[in-house]
Amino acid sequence: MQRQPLIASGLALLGAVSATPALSADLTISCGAVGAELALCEQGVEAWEAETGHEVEIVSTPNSSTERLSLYQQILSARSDDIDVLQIDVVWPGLLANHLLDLQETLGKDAAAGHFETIVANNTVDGRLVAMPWFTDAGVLYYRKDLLEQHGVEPPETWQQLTDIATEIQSAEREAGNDKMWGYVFQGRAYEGLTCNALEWVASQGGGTLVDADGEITIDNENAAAALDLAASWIGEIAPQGVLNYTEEEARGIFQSGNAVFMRNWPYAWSLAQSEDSEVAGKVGVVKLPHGPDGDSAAALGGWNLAVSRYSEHPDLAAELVAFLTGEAEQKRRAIEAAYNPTLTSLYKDEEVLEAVPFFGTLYDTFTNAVARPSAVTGDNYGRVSNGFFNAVHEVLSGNQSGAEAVSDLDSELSRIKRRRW
């Protein structure tokens, strides 16, 4: 069928959807559009339509997870039935649970059997399974194999090594005529992606996890401050000034065009970097992220899930669509075609999957031991906590504050938020 996704941005989507005449489709589903997300979603939906005879309309939502959360909160608070199935971030189940269907009621108590237990637990709120795991994520380091080999260096194990190697190769490449070459690109915009990057910097340098599992604020310490100061030293040196406004796709664009030595991103970028139109196809390696002198490599836990709105007029049918899209066949297809990490443990031993994405095997421990953002312990206040964190980090990256000043001010801000009881 000819599909015309409903595409809008930010909070304008609610008005756009609400203004749309009654759809002929039986269901609507929101899908992201980072990398190959939208195309994969369309293909999965088409397969379900062919199998069941039902029709599904796809709603494309903002790529910024911060903007998407605001959108969902507005739609759900209005008890709108315009979106039946929602793609939700791994840190949102607690925030949105009251608006979401318990999928165990429609799919059975074993609905999530075989999926990573930590993600199932994350998606279970007050005994209710409010979302099914769709794909998981952890931050990884992409690097130019050809350039590192040319300069006789191994992938960095520490952030200082990354800084040194990036500086050396960037300088050499520019002297050779590529004045667009940068040493390192990452997600530096003031949004949730920067929370993930900064959590990795801080945790991997012995600075803790912002807020610990007991709800204690841990950010105001020397290691955390040093981690942010080191990251700030990259701006304008090995990372372009524009990185302060980069999300995943801007960073990927620079790296994939051949103009960066290193990139921090999620696994989805692998298949795109290897595509026919990529300037770096066949020249890319992937390893775990570096660490500091007082820490171990830390990768932020990411990933997305599928949930059913409590306000859907077809909750059982919507749950069936969720079960199909999160099932083994779909997860295997998405892994092979676009390097989206499965949430089913069995697929990490699948030969076809490992042939398509070798680092799924070599970095298995990275994916299973990723560092969670403090969304569970801070509950409804997580949005404020994350906003405070990424804004403080952005101030350091922008040169407006030192790391020590930022973590001290952030500690005070988080203490005020905590008094609201998380």
Ligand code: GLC
Given for the second form:
Amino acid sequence: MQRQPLIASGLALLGAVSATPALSADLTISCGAVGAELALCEQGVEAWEAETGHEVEIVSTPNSSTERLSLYQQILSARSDDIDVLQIDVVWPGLLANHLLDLQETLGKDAAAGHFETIVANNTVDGRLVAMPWFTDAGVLYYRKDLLEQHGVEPPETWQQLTDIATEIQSAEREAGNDKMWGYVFQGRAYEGLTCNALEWVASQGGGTLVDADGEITIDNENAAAALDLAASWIGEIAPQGVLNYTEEEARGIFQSGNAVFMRNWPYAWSLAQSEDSEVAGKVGVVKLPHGPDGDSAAALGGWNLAVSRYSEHPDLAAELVAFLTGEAEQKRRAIEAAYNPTLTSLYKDEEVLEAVPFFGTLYDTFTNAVARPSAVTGDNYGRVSNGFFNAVHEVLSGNQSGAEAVSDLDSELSRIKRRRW
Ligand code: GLC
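Let me have the form predicted together with this ligand next, following on from the form predicted alone.
Whole complex next, starting from this chain.
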């Protein structure tokens, strides 16, 4: 009885973007719509349609990974066959595995050969390959080359240097008349993106990764508390109050219109920041994120994969579409046109790719050593764990709790989740 409204409300939120009515399409795929993502997905799908003569409907999903997850959970738990191919976050295989097909059964046991082994392992749950790697992600630091040069400073290596440079350039720019200038923008909304940012702050300052590889909760420590306090000190000083509600695209908007010295974002922002209608084209550099006295730079591992729903009525065809979209030609096109990191290792040696996105070469180690969120070890509790973390961090950024209080409360909350389930 309750199924229908659930699916209907889910799909209304999704919003079909194809002009083709759903019933005449052979398949439906859900794609992200951050930056140029949707256009890129459409182009890839069109190429497959031209090659195979099939028709595919594309539905776009909300930009926030957290919102996308709850939508997928609604649709999948209702066993709806409305979506055949799902774009899933690197932290979801454990959460969604039961609803997804083993792609080795349709694409063969070497389906994922040539892709980064860590991602293939991440997407393999109980021996089943539940998603094919599509693109990988790691947090990086964007900076205004022109402004740093003017001030005679190098890109920061530590968070303290970032804070100091941001403060200095922000105030000089404001004095020179740009009263909208800010020092640093990042993703501060209470959602999955804040989990990524905060994991980077904490891990790079010797505070660990929230839950370690053995499933032990490690967040209640002084370094983690200090990392959160430092981030809270940025709000209203070098970061606008509004950053508490920023996702990737809001941060990019501020940086790309020339109103921030530094930005934390994923590689996709590169092509857009360098595009013709960007105020900062030609003025942007990309380096690894800063670290603290007790740690090394840490980039959160992100990325998206393509999976086939267990409830699809066309699983073989859906798997073929997945193989095409995750194949070399598409990954190369997406890397060159829009700076989406390939998951095929060979493309990091491709000259055209490296020319389009030089930091795919210079930051190669950052991409291969990125720090994973504790999704594999917490399995189907990851959603609760991440929610607890980003809410706790948001309280600190908002000035409602100290770092020490927040990590202590979070430790209790995670312990309760762990006692019941992981
Ligand atoms: C990016 C990452 C993804 C992460 C999300 C958080 O899309 O690829 O893994 O969960 O950002 O906002």
